[in-house]
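The chain that follows stands alone, in the form predicted alone, written as structure tokens.
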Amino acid sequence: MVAKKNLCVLILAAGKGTRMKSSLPKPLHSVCGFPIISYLLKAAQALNPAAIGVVVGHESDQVIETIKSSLTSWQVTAPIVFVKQTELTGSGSAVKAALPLLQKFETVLILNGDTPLLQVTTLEQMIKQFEEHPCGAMVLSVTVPNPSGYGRIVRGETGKFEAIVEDADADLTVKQIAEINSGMYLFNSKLLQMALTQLSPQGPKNEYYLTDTLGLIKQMNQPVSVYEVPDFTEALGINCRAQLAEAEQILRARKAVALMDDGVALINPQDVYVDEQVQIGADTVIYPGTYILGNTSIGKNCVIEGGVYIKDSTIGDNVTLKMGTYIEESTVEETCQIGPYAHLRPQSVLKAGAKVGNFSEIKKSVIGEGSKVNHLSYIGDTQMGAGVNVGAGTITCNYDGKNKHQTIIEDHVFVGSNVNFVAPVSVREYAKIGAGSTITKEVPAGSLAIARSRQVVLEKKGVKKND
């Protein structure tokens, strides 16, 4: 897609967010697994503008560093220009700080940095209307159930924009208006620049209000129009923890609908927690209480039972994850079965058809094709071949107190119950390990290894045998 050479997107993310009651800057609070600001950056990038600017203020260095270090994981490839607002004196002041950037472009789209629910399709339609019906400025509006506290959009008899009246200044008639200002706008850049130079401080805090530029543009005999969004939730800003939770619920509900539209079966959608970037194949069934987070992909025809937790992992087709399974930063190939209550720690790989069962833990290991670790075992730092059977209670003793060591178990090895492998150690193909053994040396191919003490039965003194 060719970049829109005349368009700059400016994201306002300088506020303190004091109602969040947090040391973390508001733009960095997480919604569905990603910071609020990441949603705005991805939306801006999707418009393919010539430039994206981010105005930062409160804890600006932390915000800038987090954004720069996270762009790849957020799949944001567009270059970002950061603008520091040194004096936090209102939205008008924030935009004035970006004037050196805005002067390079014909059109400026201004977004609030706390609105992660805003959808790209909405912005595309807004820009299209702005281009088809040129005006000095366009304000994005929504109609809300309870407009109290918001600036009202006042229209004339023909429905055209007249003014934005703040709640504190509204009379009873204006207070009945449910259409409100979202705080997001499209501007003719030259007219915006002229209006910004004419702003004067307002209110008890002597702040510069961006809304005042609309009246100034009208005084220049330039039209101001309104783009009304049918879904008011798109413009919901996050100012406190309760609003953060509300946004999370809305995003997850959207994701659930999208998944079901793609053929995924959600048994109880409101009790399934799926992050925005997750991909799931058709005919996969997901039960309540499941968390699927981060950069996770799940194939087709899988069954994900209740209480399963998956993060940053790849799950193949026809996999069954039984109740209580926990998987993080791992790969599970097709037709595997895991759980109930199994744990795959980072860098674990299950090859096709492998099984990991009840209360078993896998860490930084490869479980070969068709191999089984079914019961109460710990397999760490291990390379396991195909067709291996691991008995209950088996442990790879991979840590000597200073370093981690590797265990190698080749194809078709049979491991009896309660075996300890003291790494580094290798077991060659088709070997068998007797139950209760502690293996400290290499086991040759096709051999039987037994490493345990002989059973001794001693009779108690004073106990007579029956004749």
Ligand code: UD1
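Can I have the other form now, the form predicted together with the named molecule, not the form predicted alone?
Keep in mind that what follows is only the chain, not its partners or any molecules around it.
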């Protein structure tokens, strides 16, 4: 999109967020794994404006610090101008604090910092409408089932915009109005500046309402229009924990629909937790109760059973993850099978066709192509080649109380059950390890190592047979 050289986007995020009842500033509360403010910044960036400003106030240092250090992970590369609002006396004061920035531009898009469900396409259409039918101000409205708490759009007899009346100041008639102010507005910058100078404190908290500027602009005989949006969920403002949970549910539902549109089968779309940026290939089947989070991508034709948790991982095509599998920061190549109840800890790599089964834990290890760790094992700091079979209950003893050490198991090694590898140790290709062995020295290629005491069978004295 062409840079909108006359447009500035201003995000208001200075409020106290009192109703969250939290020590964490409201903009930093997480929805589907990302702070609320990140959604606003991403949307602002997508509009390609000339400048993006964020008004901060409550816990401003923490908010600025977190935003600055997270921009890369949110893929926000546009420069952000932070404006500090020193006295938290309402959304009108927040915009006033940003005047030095705003007056450089013809048009200002103002977004409340607590509406993460807004869609870029909606804002684009609103901007287009504003360009085609210039006016002093335009407010985005929606009609909601429960308007309580929101500013109401009051229209005159001809249906034209009259004013926004805040919930706290609304009489019974106004409270009946279901059309609400979303907190997203486009302004002619000059008129906004003029209106801001005329604001007076209002309501029970003596606040300067940004919403009053629209009525004031109208009184200047400048047209104010309402841009109505059918999907009211886009305007959900997050003021309390219940609304935070509601936003999370709506975003997840949107993601579920997007996945299904891409050919993913969700057995119960209400019961999967898939983060926004996760990618999943067609014909993959996802059972209920799964968490697929962070920077994760999953290939085609996979089966992800219930209770599976995957975070920041890459899963190839045709992989089966059985119930209860837990995977973090790992790579699983095509046709692998994992679980039930297996754990891949960070920096694990399963090469194509590998199998990790029941109650096995893998940490910072490579499991080679087609190798199997099927039962009750712990494999840590290990380089395992292809075609290895690891017997039940095998443990790499990688920690000596001070340091971690590596185990190397080369191609086609056969490990019997209940073997301990005391690292650092290497087992060369085609070697075989007898069951119950504790391996402390290198095992040469093709050899058989047995490291356990021999069985002794003694006759029990003074006891008759079959006693």
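As the structure is a computational prediction, the values presented were derived from the model and not from experiment. By rigid core we mean the largest C-alpha set that fits within 1.5 Å across both forms. Numbering follows the first chain given and starts at 1.
Relative to the superposed rigid core, the position of the CA of Lys205 differs between these two forms by 2 Å or more.
Core-superposed comparison between these two forms: the C-alpha position of Glu166 differs by no less than 2 Å. Relative to the superposed rigid core, the position of the CA of Lys175 differs between these two forms by 2 Å or more.
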